[in-house]
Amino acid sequence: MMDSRAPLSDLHSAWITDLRQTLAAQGVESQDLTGMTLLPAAVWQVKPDDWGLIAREAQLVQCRWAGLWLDDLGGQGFRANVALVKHGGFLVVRTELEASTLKLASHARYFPAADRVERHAADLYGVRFEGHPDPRRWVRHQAWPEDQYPLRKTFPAAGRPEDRTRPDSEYPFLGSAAPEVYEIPVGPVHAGIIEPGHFRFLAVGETVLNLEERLGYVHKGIEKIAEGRDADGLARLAGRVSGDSTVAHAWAACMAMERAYALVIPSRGYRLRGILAERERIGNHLGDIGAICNDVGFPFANYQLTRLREGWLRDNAAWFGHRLLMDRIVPGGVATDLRNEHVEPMRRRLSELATELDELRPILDTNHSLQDRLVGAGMLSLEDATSLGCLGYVGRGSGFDCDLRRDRPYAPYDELEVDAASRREGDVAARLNVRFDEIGASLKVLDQLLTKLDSGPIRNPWPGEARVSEGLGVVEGWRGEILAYVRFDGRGLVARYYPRDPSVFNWPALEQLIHGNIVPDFPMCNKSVNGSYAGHDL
């Protein structure tokens, strides 16, 4: 089985060579970090007015925007990263700012994946982005003045309240002022259970012109909390960033925290924890295959789907204890076995629900009102998908084919044989589609883990001794890939903490996909991306 340390293989690392000697030929000086920190990503230092030539360069050469993260180093300044992958390979660059002078390039300007991100960073740390090209406020709202940033680390996690919030009113939607054209204003607050966001069209008719995404209105601090913590207490609250992916945000953050501290976990601690991942994994396509069905009118695959969901998280709740297998991942392995006299009853279950999906999804394929609803509906093209970085069914549902636990397997999955579902439509039915065929790639790799299942301790103690040190994860949850990257302090707590959710990336293909749709066929395209407002409002 594959140490989650090992370094990056050629196949990996050949494109990050060429990149530097590509910088280098241009007069860009990098300090190679690689091997010191941060396995099995390169790592370069580089200085702040050669971070946009940067992402010129990785542009040119296909790479993959994936994350930015700032670290307030407590008075020494402020360190700023970013995450880019090809091949599976990734390569964090980094650089030191002074307080004096937080300015950067903005890589939004090459990669559209990076705008919201920036934002964010500047909102919370007053970064500023030159030559952004969307420079509004985007969490912040009105919860803290123009001169407070909420994650250096001399604004208290309490925050400094005032007795009430004004109203996010003035935000600067786009408007028209062609009178055929209305605004038709959605939520923050909607007449279902979903978590609170705004949604601003533009409109002829019912046909939508144009579609503004506003978000952050659970955004909970998650990164500014996360510090002080130990390990275990880092691991709970990481699976809190989002609910429906509690064992994949936890993974990430654990699989950082053991690279920190150089800790491989047993093998059969790995093997559980695949097992859990991809129970999560159909558990969630189930319920959205469902939703997305109700949508438009076709309650019977709801009923079908939602019974099989449930008798899924029942058997988690049996087997593991928790039906959403939350607090389940721990630092070092997992914090429940799976019983021998559960994994037979496990493999039955998995072929049960294969056969019951094996009767249901022809029902839905052949059922004309239905596929007129989902086929050629919310069209996003290969092209957007790319430039957008959209991970999971929302990238892969567009020929975007981008799957760690085949690009960059870690274990377990790196012994493992796993089927990366691909559509090449990009519409609601592919996406659907995706769904699907995943949750038939997993029940494929479960039975592989669980023959693998071996004997053996489930977890391995966490190190005693308090280091400086910093790690990175990356996992494959249900929504696509998460990043977690994770700094101790010399005490052996958190530092700093950052959680990227995929629906960070997937959220703006919403608004690509929804032109020259009608109004009523928003619910099913919205259910076909299904992005996480917390794990997008951190």
The other form holds:
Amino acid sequence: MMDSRAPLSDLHSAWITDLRQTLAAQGVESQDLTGMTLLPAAVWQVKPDDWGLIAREAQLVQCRWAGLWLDDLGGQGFRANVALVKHGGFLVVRTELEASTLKLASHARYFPAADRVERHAADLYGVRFEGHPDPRRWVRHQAWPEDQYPLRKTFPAAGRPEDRTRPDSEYPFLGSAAPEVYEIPVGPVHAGIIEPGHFRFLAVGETVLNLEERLGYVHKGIEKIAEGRDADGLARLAGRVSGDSTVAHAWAACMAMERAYALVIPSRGYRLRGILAERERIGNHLGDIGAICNDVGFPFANYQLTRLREGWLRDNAAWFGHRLLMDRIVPGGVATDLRNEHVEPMRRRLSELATELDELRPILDTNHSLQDRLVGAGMLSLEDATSLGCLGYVGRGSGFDCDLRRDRPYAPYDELEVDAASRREGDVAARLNVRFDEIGASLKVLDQLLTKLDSGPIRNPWPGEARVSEGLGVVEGWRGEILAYVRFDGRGLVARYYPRDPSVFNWPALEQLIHGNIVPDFPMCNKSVNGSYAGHDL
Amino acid sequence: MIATLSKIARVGVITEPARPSSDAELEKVGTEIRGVIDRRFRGSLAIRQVDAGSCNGCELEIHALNNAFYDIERFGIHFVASPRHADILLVTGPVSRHMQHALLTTYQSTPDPKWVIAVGTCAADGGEFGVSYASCGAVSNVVPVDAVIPGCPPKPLHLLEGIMSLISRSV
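For comparison with the form predicted on its own, provide the form predicted together with its partner chain.
Full assembly next; the chain just shown is listed first.
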């Protein structure tokens, strides 16, 4: 049984040792904090001047760039952290900065994945990323002034907002002077029941020349209002970072908090977490497969799959007390037990769903007018998926195959067989097929979990004594890897929470894969990626 | 094609009765609803949904109203793409400050008479997010609200009840 204190295996850590030697040969001094904090990740502290070199060498050994977060240490300067991943092994490199010299070399020239994450940090902390290819504001619109930084401890959570926040109408979009090119502005309020964001198309005829996303409309200050919460309060907030991923975000935040407190959760607790996460994965895949087909005028699939989704959500409500499974994962375990008499009905439903999909999938596969739209549309190359660090079905549809449940299994996945679905074609059809395959894999995982489910407690009490500590939680949500960082202040309250949704790396993929497609295919292409606006904007 | 038609035939009609007999209030509202829509809205009630900052949980449940179980269109209620075609704005979220202007513009673009329903706990009172540098909190802090449907998120049946009770009251 692997818990959060388990050491890294050779595979997970060999590249980290090699990278450290390479950097040392170039004169980079790093203090190895591995084992002292943020287990099971390796942790190094480096000098700010070496920040850029870290990225250059990490890129040469083909690491995945998995997130960056700053932390205001309250009068003692700032700390920057970057997460790098390879072979399922996590490395966190950190450096400390004085408030007077809040600048770092940008990682975006080595890792395009870093582009928006650095702009997010620049807007909220006032850190300058030198050499950044695109220094425009990102999450900041007009709700606070350019020279104010909400995540600094001196900035009050209430802010000093105007009665009416002005629209961000001066944002400098990429334009075109060519008379043949016309601009199509879309949003933030979209023509459907979806989240707000702005898309700016440059099109020639029906063909998309360029798409530029402008997000940040649903920025709600999640990182700021997390501060001062207790563990239960943070879990509730984490469950609302992105409502469709409530289980995965709550799990990642709880894992981070539990690791910070070295709290081990009971085995029935983590197996139930696995059941909840796989149920969330299947529910979302069912709805989205239907919606993708609906976007190209094949409502049959939508009616059938939303029918299956509705049944699935009703079962969630009957067995766990909530259709979307909100607030089921709590610090120390889970809030709701699965009653013994519900185990067999759930098992029966798994096989019923498998039977339904075995019947429906060939209908979709052999429908020429549907496949004509899906196959070859929205092509994302392996190269782009890799450099953008795409996660979940977006990466896996293009052969960029990351799945933590297999690469770095955490309980309960360390005791299970997980078939991670992957394709190489990179089109809308590939992403849809990965999701179909993932439903099948999740059904098998659920079956194994029901078999292994033992009796016992479902939650351990939260420790009474407060700590100054920090933790990193990483789970494979239905959209892909979710990373959460939590630091406690010594009074049992949260001093820093950073949730990194996979959408952060999947949204930029949409800008790439839409090139050369026609404007009417945008809804389908967008749905095949289905980034979370809320999870991205925070 | 035969497989498609056969599947449709075998699944049959799964749409649920609009008025569960266990709920007397819904029964009463449900009996009136079609008549109200016919009379007041000439058979068609148009809703424009606006996510003004939600976590997207409410959107999932509003979406469910269109699935075959609830099939909200059978009551003459449908979702429209433009606020200029809408009778009702269904607003979710705490209103993020970055969406404040867009929500106001949407409200102003909706012709009178119009109603606003705040959907979900965050829309009702700010929920977990409250009022901050980034959030205006409740929808009523930004536009006038005629009805509130609480819940995190409200279940589809509660959404249906909330819409029904508002338009019945408005007559």
